[in-house]
Amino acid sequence: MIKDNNNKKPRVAIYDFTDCEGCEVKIVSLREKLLLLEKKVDIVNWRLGQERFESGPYDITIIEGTPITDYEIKLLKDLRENSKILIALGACAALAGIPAIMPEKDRKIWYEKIYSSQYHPKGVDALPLSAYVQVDFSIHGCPVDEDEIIRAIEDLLSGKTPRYHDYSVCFECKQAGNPCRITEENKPCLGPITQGGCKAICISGGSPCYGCFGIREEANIPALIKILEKITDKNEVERYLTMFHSRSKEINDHK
């Protein structure tokens, strides 16, 4: 989607929204990785990583977190004018993730029991950036992994549009050795609707799979439940399906 013409290196931008600023500090993490991606493009914007700042417009813009400020979905749309590529980098970005768990009734009680009935939030509820502008790829996770960075930007520099990969954690659980929290420990799981690319890493660590990665397409997601709730109780399982994707299209229809 993105060429290099004329030996011009694309301009890129890097921004962050309301975030905890983890995905950005995995594309810090590529070190040599980042030294060799710097080759071929040209950083011209990213507060966390450098003091260069040049306006756009941008070949392509990677932003991290959800924008729940008016300033902030103000920037994003102007980003979304003025990029050729638009990139969510991570759960935050790309689902509205860990942000978007407390709705906005249970926001008000914390925000006087915690600040007192004078305080006047200016925040409103975590969205995916979807909600405001046309996203043209998501590089899920939290935190994002660096393969899947480095991925998704030698696609666009080669001029391929990125694409999902199409198996679900189940299948990268197969090639880590792990036993099925499912069907062999008889323990909560999203593996079989996540798609992959996380090398399923939470589940090798001993944590279970909460779809970070967002939902694979084809998931069986009533099947997934009805086998859940058998399980566990449907509190347990509504907590699974909204850990990440309180604002899942995906899922809150079959919820």
Second form
Amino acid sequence: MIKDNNNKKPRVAIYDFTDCEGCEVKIVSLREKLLLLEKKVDIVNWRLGQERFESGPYDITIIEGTPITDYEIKLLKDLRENSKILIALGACAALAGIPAIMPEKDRKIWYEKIYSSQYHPKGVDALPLSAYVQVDFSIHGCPVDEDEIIRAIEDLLSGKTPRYHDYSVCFECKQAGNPCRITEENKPCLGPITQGGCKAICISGGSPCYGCFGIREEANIPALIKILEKITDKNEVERYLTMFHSRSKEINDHK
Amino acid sequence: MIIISEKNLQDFLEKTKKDFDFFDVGSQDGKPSFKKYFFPPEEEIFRLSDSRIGTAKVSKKFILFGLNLPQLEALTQLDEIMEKPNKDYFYFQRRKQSFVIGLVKEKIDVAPGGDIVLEDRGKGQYRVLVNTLKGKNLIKNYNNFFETVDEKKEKIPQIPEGSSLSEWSKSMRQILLDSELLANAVEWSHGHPIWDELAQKCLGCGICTYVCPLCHCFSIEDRVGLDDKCSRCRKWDACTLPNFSKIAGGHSFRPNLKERYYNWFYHKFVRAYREYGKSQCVGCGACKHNCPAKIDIQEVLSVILRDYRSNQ
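Following the display of the form predicted on its own, present the structure of the form predicted in complex with its partner chain.
After this comes the whole thing, all chains and molecules, with the earlier chain placed first.
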């Protein structure tokens, strides 16, 4: 995707919107690999990681977090204009994720409860980057997996278009030797419809899969919902489906 | 007849655990199949750096213990598959490094696979069937654990008639006996409404192919690392997944789950019969046991066979 810039290193910017910054910490925790990466690309703007704030245009812009405020939405559009490749980093950017967990109608109640009735919300809405601009690739996860960051960047640097995994979390979950939540433990799990790449880390740690790696291509969502509704009640299934996917079209089309 | 007592078997296993890597598949009922020990989910085939090529190192010698009757049959069949059209180098490197010891609870006259098969005679006695030269040498090297007895003179417990396999496995294996009929019926069934029903039910997660001891499809992935080293690796793939049948330009030969799921059956029961003379299924039940959508391969085949017969 990135062609050789007369042997100049690609200029990379890393931005963040509303989120916990955990996915950027994952970039820092690449450690030795981050040093290798720095030899291949020139990170010219990264608020969290360094004191260098060069303006665009950029070859690759990596954005973490959900654009919530007018300022963030405008910045996102500017960044798109000034970037050859725009990458969403993590569930907040790719899916709207945790910032979108609250149903729109309930927001007012919680504003009052948490911030008092004097509060004037600055947020417009919680939508994924793709609601405003074209996103070239999403590095999925909450937080992202280090190997997936490397995979995407390696592909871009070698001139390939990064591809999404079409296999499910189940593939990695089976390798990890976990008992199946659905068939053996009668507990809900979104693993079968979720993209792999996470190494089934949640299930291995005893937690369910809430689908933070994004919905798999051609996943049979209605069939899984039917199975989950036999395991638990509709509200609980809804809780699973809205943990990260309250704004995912694939999911909302089947509700 | 060679026999080994329960106590000697435990001691023999303890000793071999010290001498080799040891994997017990018998204690992993319903878990991913043994195939990963010969054909890992992901393996690097070679790595290129500074114009040198390095091939992946092969594991040290290991013992794979406790394969039951369907698993032993599956291994023999997987060997046949991996031999054609060219011997799969990586698979057979690992096969060479392995000693496969089967453990069956039924009377068998001929070992269906593996290097040694232990026939559990009950009362703490196992009859030892030697299947390969490798198995013979293994016993020779550990001969103090084994005894050779004269069947006529000494009383060795007889194995009770019947099979330790589940009822499901037994009836599935009955169906598999006529693999020609199965091949014809599955081929005929393309367009049968059962494939529409299954496409509604199947999650397309691919679990069935991962746990199947005989599914062996893979894809190849090339990477150029940040360290400028290139590697080629192969990874298990599943024909039920959308990318498996995609070609350049994004065109797909099997654009929906219905076609892909049918293809899984077609490969197992039609193509396999034409290429190898038998179905690529040993009736182990792993796919049924692990399917989150509770799809039962035997039920599917029964419906197809019933309708095929009544249409002839």
